[in-house]
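Only one chain is included here, represented as structure tokens and corresponding to the form predicted alone.
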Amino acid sequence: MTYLGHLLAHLRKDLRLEWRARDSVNGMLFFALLVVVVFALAFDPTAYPTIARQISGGLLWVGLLFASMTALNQSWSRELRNGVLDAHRLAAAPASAFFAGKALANFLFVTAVEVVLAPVFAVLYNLHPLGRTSVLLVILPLGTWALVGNGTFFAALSLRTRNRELLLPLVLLPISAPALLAMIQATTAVLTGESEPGLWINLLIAYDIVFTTLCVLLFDFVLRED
């Protein structure tokens, strides 16, 4: 089997498991919607449209960040059942294909949540972007991959620790801080129309390339570590 075949096999497996249980997507969606609704109730976005545009980008990405952490931990917890992770360690398949398949599956799960969350977010916060709305189609996938790629790697790294639910945010938040800043600033620039998001988009692209490469290269040591 080719490298792409191994990757697609892992991706199909995770998609089938999620389709049967739907625990990751449902958990992320509930948490993200809860964050959006609570902050919408905290102040009246229709009364302060300028403030709503300025803070909406941050609320959206912070909500997705914390919501995705639950799914990232759950995705690796499944591999511990019935010795599945040990079987992957003994298999001749490349470890990086295992990581890439898992990361792509998590990317699709978070993207599905974003598709549902975006119209709800726009309605509750009465958002009318003043910049080019089409740029969001670039920012959202780049930002999502920045969260999911690192999150998948560090969730696997903390899998054998006793308090992995606590360790993942402690490790992931500092590492993701530059990407989080870039995606918030880029989204805010589109919503307010006060600046161009090009610089922040380039930063996101560079961040994704560097950290994806590092995760792919180092995942073999993470998977086969006793």
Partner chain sequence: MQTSSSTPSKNTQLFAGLWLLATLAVLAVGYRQAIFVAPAEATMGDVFRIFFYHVPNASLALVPPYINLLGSIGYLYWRGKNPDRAAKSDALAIAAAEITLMLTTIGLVTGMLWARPIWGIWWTFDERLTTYLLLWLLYVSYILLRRLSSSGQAYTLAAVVSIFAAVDVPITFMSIRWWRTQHPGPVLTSGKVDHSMLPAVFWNLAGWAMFSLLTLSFRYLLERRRQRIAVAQAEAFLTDDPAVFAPAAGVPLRGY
Second form
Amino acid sequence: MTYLGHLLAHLRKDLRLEWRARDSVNGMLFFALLVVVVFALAFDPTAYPTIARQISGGLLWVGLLFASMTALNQSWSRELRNGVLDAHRLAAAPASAFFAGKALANFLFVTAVEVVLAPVFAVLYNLHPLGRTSVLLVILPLGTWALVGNGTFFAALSLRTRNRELLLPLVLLPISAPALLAMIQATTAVLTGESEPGLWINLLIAYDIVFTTLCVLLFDFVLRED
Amino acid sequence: MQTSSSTPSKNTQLFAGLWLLATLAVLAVGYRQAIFVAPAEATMGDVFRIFFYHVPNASLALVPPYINLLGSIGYLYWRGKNPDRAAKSDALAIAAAEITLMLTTIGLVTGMLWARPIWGIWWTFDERLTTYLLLWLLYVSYILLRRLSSSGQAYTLAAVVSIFAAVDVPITFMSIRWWRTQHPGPVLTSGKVDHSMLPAVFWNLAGWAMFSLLTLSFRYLLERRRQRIAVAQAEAFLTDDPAVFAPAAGVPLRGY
Amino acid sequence: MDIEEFARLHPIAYVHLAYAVVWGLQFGYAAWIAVQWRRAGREERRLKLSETKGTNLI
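I have the form predicted alone already, so could you send the form predicted together with the partner chain?
What follows is the entire complex, opening with the chain shown before.
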């Protein structure tokens, strides 16, 4: 089996598991909706359209970040049952394919949530973007991958520690800070139309490339750790 | 296996004592230069004297992250080949991480004490403050990870996180620079500092560098001693020694 | 006298406070290491003692 074959096998398995249970996508979607509604209650965005444009990029990403964090731990703890993870550690397949398959699956789940969430968000916050909205189609996947790639890696890392639910945000948030800054700034630039998002998109691309490489290189250490 | 004693030799102790005395002397000179000799700055007045302690400590904080990175890479490289060298690398990594945390804390607190009388606010999200805050958060999370993970895994997981943190620092630095720029530029290299101020800066830089080096070595030796205890406890456990079941109060079963 | 006025009149107070923070943190950390060092040393000696006892029993 080639590397790509391993990767696709892992991806297929995760997608099938999710299709049968639909736990994480439903959970994430409802959680993100709740965050959006709670923020709307706190700030009343429809009364102040200019402020809504300025803050809604940040709110959207913060909501997605917290929502995806609820699913990231689940996606690995699923592997703990029946000693599946130990079987993976013994398997001859490359560890990074295991990681990449799971990260891709998580990426697809969060993207699905975004597809539903974005229109709801625009309606609830009465958003009229002033920049080119088509650029969001680049920013959203790049930002999602930045969150989910590192998130999947650190969820695996905190899997066998004490307080794993606590540890994931503690490690993930400081390391994701530049990516969060870039995706929020880029989204705000598109929504307000006041500046160009180009610089932040480049930063996101660089961040994605650097950290995906690092995750793939170091995942072997994390998986085979006892 | 014979666990040799971790008490340093008489010569090492003597050297450390002399080093401490020299450090204290340099620090005393630095204090005198900063408070009594250097003139008050033209616009900021006496508050400027905070810089004589703030700049050396905050600049020194940028050195131990590299030591931490080297220790972590060393651990990952040697852990399967040379357990002793791997343990040494790991001890160096945790010592450097704690020194980083302490120096960034000093940089943040003294910076805030300077900002309050000069800017009128304790805190603003400008370039360098945010960078230091994120540096501080990164190493807090590194140390927390070591505390929260159980014995066997802590070293590897922490080493992996350390590499992530080291790669993250330049990216954070650049992104924050594009985001905000308000901090007074690098004080030493911009040539704005009057020559009468320089002795105070350099004496304090030397003094705190010497002291940080001393604490770094001491913390390293402490971690080595804790590692020896962990090994001895594991061996006692294997030979069913009852002593292992009653560890002395306040001593963790292993160093974190 | 409120705190704003105090700050204006005595800027040197901030300097002394900042210096105290630096000395306190640097030396406090060193003192913490020294305390841990002694504790770990006691534990190490205790384990050595029990090690020899164990070999005597066998």
